[in-house]
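Next up: just one chain, as structure tokens, the form predicted on its own.
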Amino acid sequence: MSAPVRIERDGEVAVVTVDNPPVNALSHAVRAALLAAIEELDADAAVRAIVLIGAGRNFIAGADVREFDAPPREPMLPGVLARLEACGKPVVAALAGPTLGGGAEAALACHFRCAAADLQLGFPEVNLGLLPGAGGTVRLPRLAGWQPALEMMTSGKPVGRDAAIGHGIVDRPADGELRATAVEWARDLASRGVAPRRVRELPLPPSRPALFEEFLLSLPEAARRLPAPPRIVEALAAAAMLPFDAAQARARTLFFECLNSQESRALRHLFFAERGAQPDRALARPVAQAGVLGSGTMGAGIAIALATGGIGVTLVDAKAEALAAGLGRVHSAIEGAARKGRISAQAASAARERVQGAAALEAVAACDLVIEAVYENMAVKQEVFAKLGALCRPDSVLATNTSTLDVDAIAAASGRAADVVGMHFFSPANVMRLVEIVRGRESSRPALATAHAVARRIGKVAVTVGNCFGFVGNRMLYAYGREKEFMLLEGATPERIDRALVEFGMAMGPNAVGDLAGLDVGWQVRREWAGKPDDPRFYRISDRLAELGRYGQKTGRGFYRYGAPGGQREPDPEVEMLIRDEAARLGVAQREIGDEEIVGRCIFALVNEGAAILEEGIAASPADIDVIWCNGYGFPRHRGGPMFHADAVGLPKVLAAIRRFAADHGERWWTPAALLVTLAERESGFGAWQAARAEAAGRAT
């Protein structure tokens, strides 16, 4: 292996790059031979300026997040940087690429900064639940102010180049070659006598002492329950009561209460799950073109997708009308996407030249990938693959866009199962990070691997499952409605349900949800279900809304009424009447009902589904359902994920619950999943399973 920091000599310029792929993330390692080469240069009586640089793409992308969980280890970060500012030669930073938290605080405790045009320098730590912890919180606001420091800090957002410029945190752009621009400006500093500019030296910026309580009163409420953001916001306001190292000291007890924190837990238990295991890379067939099928909101959505991730694509409808009307919303959608600087005006113009409009299915037969997403019918979808089976390349991926129905049916069509795969998209496509990828019964190993590869180049977050009715997610989320559903006609309001679900931290409530994405979408799905229980009250609500032409925003009415469609949303008489009659029609005595029991029953209704989920192998991980869930549905990401939040309850309170429900409501929708009941009767949890089938499947191997 090579050493993590290498030395190499310049004529009077020492420059020093750290190498650790694949982003330099400051390990043990590095840090230990990071302090090591400063102190030697510093020595060296031959070295009169040093420049500090990443080999690869960036800089320092942050801390190693592994070591987090681990007792802390000599020489710590801290320490680190206070020996860089401290070298008593020039240190400049050569910047570029993702330069985050710990890397963007080492590039602070340089001397000076020049940039490449990509730089993307930020501190993310509020992301983990965390804070910047080695020095960010009282340097930044020296070069930034405290504006831009408070902002950059709890949003977790990066700046680029010319921000950082403005801001004052870069000193100068490198517009040639990076290294060779450091040196140059490196020797010209030592070559002039420049002394070192430590920033812990440089005067604080005015503050006032209501500043960081006005700010942190800005935040969302939701932000201020944290524990990140308002340590955040106490660690800047000790920068600027207290002198520099009282300061750090206090940002450094702060850092660890967030470290310690059940929330920051949860936060990095899915920073891993989102990085977890994935097919293997080297089967992946290449993807140049695409073919969508379908120009509705998911189509567009999916062709925007693609394009903006350097794909192209042939968007096809048969209807004149609805194709000029799906690549309208893509072309404006990439437009408004530069309008907010999400993209380059250049990339933009780019991806508008990726879409292609077709009318005829022939269109896509080159394609070297191709997304059904027509109408949600079986028999639609079959027909479609009949025909994409005997049209497009033997080598083509084909995949469905279903949210419910059999993968195992719809690749069955087309004559080439091995070929088929499902690539569940979540609306608005072009916005929504996740993406479920179904394993037929007969997927080959190298069409999973193409979807996993695509989803992964377009920006999403892609996670495997098996195929049932609803997949993971979808087949989850009749569990959690089912309960929402039963409570309305048990007496509790859609708004009262929407609060406490909020409350607890869902992005929105699952009635909310429900006008939202459309009332009529799920009705139909439920009339295509073969196997939809009989029991009279499921989701009885919802459908009698529907039945009414009730769809949610886009009508003005759903479980809310709006004052125009998608505008502000109120509670509607007209709908507590209506919950009233359908209880009464089907004898359900109504009650009142506290937020307590509205949320122990859909969360743990949500729990116990993946429980069982797990035991059908439909998911290969529980931290698989957390990733799908915080990802696709609104879960709360300080909570981890429905499995990770019961692990964090306690299974053995959260199968008693269970029990409790079932006296009170019927053994039919509450009977425990058996990994459930086994797990908690060991007072063990879904983590401690996980770990150990992945060592056991370790050994085997």
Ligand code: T1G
Given for the second form:
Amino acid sequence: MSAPVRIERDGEVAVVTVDNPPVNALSHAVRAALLAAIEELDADAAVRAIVLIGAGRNFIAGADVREFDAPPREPMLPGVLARLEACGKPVVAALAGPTLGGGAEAALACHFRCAAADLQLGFPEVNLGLLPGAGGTVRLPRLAGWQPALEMMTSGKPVGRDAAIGHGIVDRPADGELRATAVEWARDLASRGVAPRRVRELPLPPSRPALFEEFLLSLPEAARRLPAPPRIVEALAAAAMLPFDAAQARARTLFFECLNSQESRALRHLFFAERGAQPDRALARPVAQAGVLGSGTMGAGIAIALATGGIGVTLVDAKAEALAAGLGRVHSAIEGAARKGRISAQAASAARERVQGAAALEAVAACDLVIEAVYENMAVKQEVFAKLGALCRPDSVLATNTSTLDVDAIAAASGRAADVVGMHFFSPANVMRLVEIVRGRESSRPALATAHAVARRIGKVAVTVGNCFGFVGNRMLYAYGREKEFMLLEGATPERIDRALVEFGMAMGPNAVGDLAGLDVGWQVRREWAGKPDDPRFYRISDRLAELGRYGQKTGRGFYRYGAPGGQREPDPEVEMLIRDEAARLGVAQREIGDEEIVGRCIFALVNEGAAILEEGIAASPADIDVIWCNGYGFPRHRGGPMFHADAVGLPKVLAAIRRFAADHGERWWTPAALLVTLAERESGFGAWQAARAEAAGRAT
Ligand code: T1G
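Give me the form predicted together with the ligand now, not the form predicted on its own.
Shown next: the complete complex, the earlier chain at its head.
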């Protein structure tokens, strides 16, 4: 393990390199070593200037998020950076790549800043439910002004080098070799006797108290209700009103208020859960060329994700017209990404070049990975996999994008089930981050590892799951949707249900989601679902609307009406009448249903199904379930996912609610999962249960 900070002399310039793979996080060891280096160099008369640089591809990606749950250990970052800034000789920051959070704050504590072209400088603390706590709130405004500081810190979005220079955060580009450029500049500063330019000594830009109040009100209401965004604005307001050190002290107090919030704990849980262990990473086979079968919405979306992720794509569709339309979708999406600045122009043209169309299946014979995204019908998929099994290279991986069909049955048709996995992308596949990697009974570890690695490589959050109806996400969605459908029949209107769940934090209400996805899609699946529950109330309203051709947004009517200008959705009295008629026909009494019951039944149905999924080994951990629901279904990230949220509520309370629902609505749908009962009776939680399992597994290996 090399030293986390090293000093090299280049004449009168000392180069201090932070070397803490993989992203140079400011761990305790780094902070201590950095402080020691500053003290040493400040006292060394032979050193007339200093360069601070990160080893590898980036400067410093922030504080070490793993340390936040442990007691703070001196030296803390604000003190280290104050000492850096107080250094008596010029300190040049040589910035590159992700320069984030405490890393950006370290850059601001230096006296001068140059940057490579790939700089991504930002303050993503808000994404962890935190705020910049090491001087960013008092230094950034002095360089960039109040509005950019407010926007950067509440959005968490990094800026590139040009914007950083435009804001006055970076002084100059470093287009040659970064280290050499920085050393040369440091030497020049020293030779000219240029004094350190300390940001804390710069004058504050003019401000007015109303600026902060107005900015806070401009934030979405959901953000204003969280702990961090208002405290970020308050910390910046303090920077405008108080002397530097007092403002920094205020920011520190606000930082700890955020750190200790349930929301930040939930967001930090997700941060690590989304980077969870990649199973068998070493067994993954290289994938340079992938075949995608079917150029419809899903196929084109998958092709876009692969191509922009650097993988060659052969997009196959036997129908020339469909193929042309698919390729058109691919090209326009890539151009759109470039236009929005999500990818550079050269990355866009490279991605476009990577996608070739073909009509014949033979075109994928040499591919490393083939992803099938044809019509969601078992016979069609089995026919395709029978051909792929004979056609494709023996070491290739064959993946089906099915969202509900049995992966084992598809794999069996291939004649080489060990090479077959599910890769369940979520629509639109080039936008949604989640991919469920489905483990068939015979899926080999290399096949699963390869699919997982490809998903991660193209920027997806990949979770390996077992094979059952709906895998993890959609199986839980059926529990959540079942309860909302029952409550529709019991008298809760679509908008009342949606509003209650959006108030809870869901990105959209389930009825609005149905209208967006198309009610015909779920209706089609349920009609083919051999195991569909025989409860006549099960998805009765969704199916009835679909039977009437009310598919949702695409037909202008679904649960809501969409005729108004701008496509706003409006409640539809016809739907309320239809629901009442169906309820009468089914003999379901109508009543007033409050938000607490709406949220409790929908969310605890999720939790109960999740517990059953864990018992069956379909999901490897509660954190995997949280990742799936926060990245695929709009579960509020500040609640950490359904299982983390259940732990926060307390499993005894969750179980008590489920038992009340069973008493009111019948055991059939409200039998508590055995795991939930066990953990509730022990007054434990899913997180503790998982930690105990991981420890036991660690002992066993
Ligand atoms: N601390 C600890 N580990 C980190 C880390 C961090 N800040 N950032 C990344 N890692 C680990 C990650 O867990 C993974 O580990 C590996 O690095 C690669 O990450 C004081 C309070 C830098 C853009 O929020 O945005 O500073 O799985 O898979 O896709 O005011 O990581 O390999 O074992 O994401 O190339 C602020 C968070 C902290 C930055 C790279 N900083 N990180 O993305 O790789 S709070 C952040 C990222 C703070 C100050 C405040 C990304 C990345 P493993 P990865 P990537």
